[in-house]
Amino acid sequence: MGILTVKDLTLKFNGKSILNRLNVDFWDGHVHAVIGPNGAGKSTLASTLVGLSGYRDFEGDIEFEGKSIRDLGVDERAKRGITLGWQEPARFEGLPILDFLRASAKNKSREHIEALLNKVGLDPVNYLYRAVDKTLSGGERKKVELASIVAMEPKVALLDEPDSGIDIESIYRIFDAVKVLKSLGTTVILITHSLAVLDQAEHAFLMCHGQVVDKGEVKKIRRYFEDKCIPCDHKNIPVQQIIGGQA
């Protein structure tokens, strides 16, 4: 059953279609991946789904749990259980990580907060009272934000490039957090260029030019990374494919 459904979604900036009659159905409780080349519209789709300012003047509809949310702002969508993990997380100057996580957590106990930090690979002894500010690296802030998303126990979590700024050793902690979200019943949507991140999903969509050009099980969509592209009727189809060569 689809928990979040996009119907004929068209979004234009300066007269140019970024999303072009897009139709997507995200299944309840599943881990999905949305992949595609730069400029395909992946991050724009994520921003539109959560209702960010500047991404609400669109044609078509977005339904959450069977009801339209096109007229709802980002705060109201968040209250209903839709959250977004940024590719570049925000900073909260002076706010300790403990307080930051408690603000979003359903379980506000210190023990639970410590467990969340451990899950994303941050030692609570060193991080509970660190401020969420410029003293943290991008990777550290990414982990803190992911811990906060797990703490929320949202119905839908969109993670934009969750491995961005993360070292190889830590990426497996991120994957553990994705598994925790799934165990909580959260529908996870991974926006990614990474094959390793794609492999954490159960189902994937390939976007190009603001549309879904392929979808299915991960093993099917993996060929995008192997061939760098798939045959389609878009004008940017690689010349090598047209003449029978390798892309």
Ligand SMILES: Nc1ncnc2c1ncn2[C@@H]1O[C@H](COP(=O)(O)OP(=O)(O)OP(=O)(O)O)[C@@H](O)[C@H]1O
Second form
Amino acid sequence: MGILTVKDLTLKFNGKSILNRLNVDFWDGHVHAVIGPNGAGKSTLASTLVGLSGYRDFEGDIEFEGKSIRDLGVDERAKRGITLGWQEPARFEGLPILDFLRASAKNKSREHIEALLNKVGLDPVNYLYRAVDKTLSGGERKKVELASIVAMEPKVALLDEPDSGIDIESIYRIFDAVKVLKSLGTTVILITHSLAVLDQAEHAFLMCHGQVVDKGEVKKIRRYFEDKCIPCDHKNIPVQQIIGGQA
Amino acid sequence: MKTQPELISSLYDYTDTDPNLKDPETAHLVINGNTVIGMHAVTGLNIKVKELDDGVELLVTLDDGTIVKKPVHLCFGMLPETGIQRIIMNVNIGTNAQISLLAHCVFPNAVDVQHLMDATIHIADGARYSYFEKHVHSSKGGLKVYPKAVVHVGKNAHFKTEFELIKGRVGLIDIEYETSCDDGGVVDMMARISGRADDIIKIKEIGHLNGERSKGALTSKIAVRDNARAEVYNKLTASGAYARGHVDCKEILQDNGVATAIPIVEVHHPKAHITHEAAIGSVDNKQLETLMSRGLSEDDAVEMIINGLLAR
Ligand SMILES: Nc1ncnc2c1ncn2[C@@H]1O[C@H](COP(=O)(O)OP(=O)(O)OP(=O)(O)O)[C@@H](O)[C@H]1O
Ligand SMILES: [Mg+2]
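Please give the corresponding structure for the form predicted in complex with this ligand, as opposed to the form predicted on its own shown earlier.
Entire complex below, previous chain first.
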């Protein structure tokens, strides 16, 4: 049984199905990866699962711990333990990192917040009182986002491209944070274009045109990167376009 | 009856200032209603006080070349629920002198109180004057505050003022500041105010960049919630060559609040350059949903975003 189950989910923008009778089941306590080409609908799926405004009007259902959450707003879903690390996180004028992390943290002690920052590779001495604003670099902002999610100790963490903008050295910090989440019992869903991130998962899904078109062990799904995709009759999309390779 | 030290400490209790200010050796002036209840000056800084029926008249002079390193603390307040406090302030900052003032205006119990401030400030050439006014109001909304200032900034002199009213209800605030700058002078005015219920916020800030290479920034950050209203009028004129200025007004609007921004830029010299931006809108949705996705309620998320915007 999955902790989060998506049944026949269809979401349309301007009459066009972005998610198209999508079915997926995320197992409790596992680290999952979702891969797929640009525009496949990965971020849209994440937004729909956390219940962002604009993503509430869909067909099908989403069940969390066996119960439908379709009528719950983003804050109510968060209170039940579902959260999202944004692909491009928001910036907040004048809000110190300390306060931002405390807002989501279960353990609000300063020591804990400092430890979290260290975990993602940001020295608390330099970052604790900096604002979560536009002066943070893209990578720094992504690290703060991840720290905030670990702080929350959620049941389900959707991480949309947690490695985007992250340098080679820091990528291991991201992996560490994923391990911390796993050790807390969090179900992690990694949305990614990176093999290294995919390898952190125990189970993976391939998305294409608003559907899950394959799933299974990482070893298997990994081949979509390695073999430049298996033959795909999906919506007549050229294989090269799916995996971003040369024609 | 409270003793004077008791009065001072009960006024100070409403401020969240650094404990150094309580050090009697820090230059300070504490006025409750129309009575001076504490005063300590430092060499080169002269403060003359005349008590009026409904307030005080102050003459503050800083001698040429005097540099006061630690901020001077002013505390104007009234503990009673009703009354009028009028402060007339004449400030003369001598050539190349430097001072920074931190003023607390504390009206913790106000039900029907008026606080009027009329300041004339002259900053001589090369001097630096910074004034941070922080208001602490009651939650009852019965306050009317009228801060007025006319400021002259001399050659290469520097004037910075910041007005903060975030704690307690605004009531009515009606700010009117007008400054003029000589060659190389700098004016930097900032207001951060949060209104709720039926609070009314009016800001009129005018800066004249008359001198060559003078610079000016007028910044307003306002939040209006419930039925509060805000009207921000910022005007920057430039007649000096190479004068540079920017007007920035940001207003966050929630509930039934109403906000107006009137930025006026007027340039009289082809080599001067002034820009402006004004943004009025509700709390950004992505910010809101980010905090909500971390478990905050919508109200708490809005509070956090506004506090950030209005933070120093
Ligand atoms: N609000 C919207 N209105 C209309 N179309 C949208 C909207 N949001 C997303 N789309 C479209 O839906 C499709 C899926 O977008 P989504 O962001 O989910 O892709 P993705 O798989 O996350 O891609 P990437 O790898 O580039 O991040 C895209 O074609 C996109 O243009
Ligand atoms: Mg995406």
